[in-house]
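We begin with a single chain expressed as structure tokens, specifically the form predicted alone.
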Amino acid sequence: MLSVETFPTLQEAAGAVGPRAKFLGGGTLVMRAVSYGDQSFEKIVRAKTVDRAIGSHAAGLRVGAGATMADVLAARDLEFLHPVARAIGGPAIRNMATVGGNLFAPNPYGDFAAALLALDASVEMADGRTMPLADLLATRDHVTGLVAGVVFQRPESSAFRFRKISRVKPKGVPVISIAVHLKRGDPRVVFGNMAPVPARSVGAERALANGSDGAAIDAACAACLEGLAPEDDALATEWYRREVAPIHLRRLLEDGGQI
């Protein structure tokens, strides 16, 4: 039988949380998961209060772990991430889906996420604890706790692109997504659906490093592949994934992020 618990705030849900319970957020994955008859949790966690706040922060920037899509594509400060909310699903799971949420989506989803990792973010838990987004993506499977929020800076006019390649246009579930964050001396490439998590690409990085000129993309494109590892699926092939990922990184390099 399955059963709900609310508590009055995220940290105390944080307590509630373990193999057999999902937290409830806007509930896209999780009401999904019922629906299916998923046997493998008999608990839901909820919380009467989560933060969607969306403002400056020492490290640059904010967004709270319940902020949805929908915030995210109303807030003025994040306008280089509309293209990202806009590019997940319509306007009613736009409403429901947040940004914690997004950190722990499965293949083929977790858009939100590859771009967040782009920007080299970094995620507050409910207890205190912070941490690069980067190691909860690694380990997001056997976590503790709750997100609470996340936290970054804010890019360089332009220098943030990101690209969703899907069969079904717009709100079709992507085959691959791309984000790249063209930070001088320090660029992030970031694939979406080429690993089990949200990835980055260190041979694209590595020839992006000291710029982004015809010879730098070429060096990228050929070497984009390094680190990562793609999976046959219902939409792709472990192949095609690979044939069309340097191609649609040279695009994104080339042309910007048109989704």
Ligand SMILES: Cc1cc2nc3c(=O)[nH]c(=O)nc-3n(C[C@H](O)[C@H](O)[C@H](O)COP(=O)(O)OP(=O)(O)OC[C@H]3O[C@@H](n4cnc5c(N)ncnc54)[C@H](O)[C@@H]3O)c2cc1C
Second form
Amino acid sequence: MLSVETFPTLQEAAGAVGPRAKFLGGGTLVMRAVSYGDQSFEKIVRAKTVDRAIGSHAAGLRVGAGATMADVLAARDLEFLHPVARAIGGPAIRNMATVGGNLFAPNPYGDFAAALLALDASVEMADGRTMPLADLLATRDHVTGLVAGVVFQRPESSAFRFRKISRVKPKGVPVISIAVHLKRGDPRVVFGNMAPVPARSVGAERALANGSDGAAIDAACAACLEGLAPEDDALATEWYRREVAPIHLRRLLEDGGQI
Ligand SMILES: Cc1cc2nc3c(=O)[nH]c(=O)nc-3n(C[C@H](O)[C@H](O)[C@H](O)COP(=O)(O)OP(=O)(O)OC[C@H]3O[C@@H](n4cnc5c(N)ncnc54)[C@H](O)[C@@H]3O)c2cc1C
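Switch from the form predicted alone to the form predicted together with the ligand and give that structure.
Full complex below, order starting with the chain above.
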């Protein structure tokens, strides 16, 4: 029997989540699981106060975990992330899907998490802890507590690019997503759906460390699969993902981000 517990704050709700309890963000995945009779949890935990604020922060920008993709699209400060938010589901999903929930969305989802990883985002937990997003993603099946918000620096104009590869446009789920932040000397290349969680391509990053001219792009595409471990699913085989990932990375690096 499924129960629902509602707490005044995220901090109080954090104390009630556990292996058999799921926090309800926008509910796009949790409520689908309920509808399908998922027996892996028996309690839904809610918080009455939801942090949807988007604004400046000492480290750059902060987005409350309760901000939806529609909130992101309405925020002029986050213009560089609009292509990412716009790529997630259709309008109804974007009105409910939260940034916090996307960090826990299993493959094939997690487009926003991939983008935030490329931006080297940090995660603020409800209990006050802060950790790199990469650490949260690496341990997210066992992480204790709830995410309160994410912070990251604004990228230089046109340094951030995103591409989602899906079979059905415009609302299909991603076969692969790619987020690139071309920071000189310290670039980030992140793939979604090329590992169990969004993952950096260390080979591509190494090749782009000194710039992104034609030779560097060739080297990045040749090395981009290093360390990645895509899997078969209903959308594509592991083989197909390995074949097309370098092609889409090249298009993103040469042409810029297009959905
Ligand atoms: C039709 C459809 C299309 C979709 N298309 C896409 C797509 O194109 N790209 C994509 O990336 N995703 C897609 N999704 C997946 C999903 O909508 C998004 O990933 C969304 O951002 C999840 O957020 P949510 O708030 O709805 O999560 P919920 O369903 O509320 O929660 C999902 C998980 O996150 C946990 N969680 C939520 N908030 C927090 C928090 N603050 N702290 C800790 N844990 C938390 C929950 O406990 C749960 O385990 C799609 C879903 C559907 C149903």
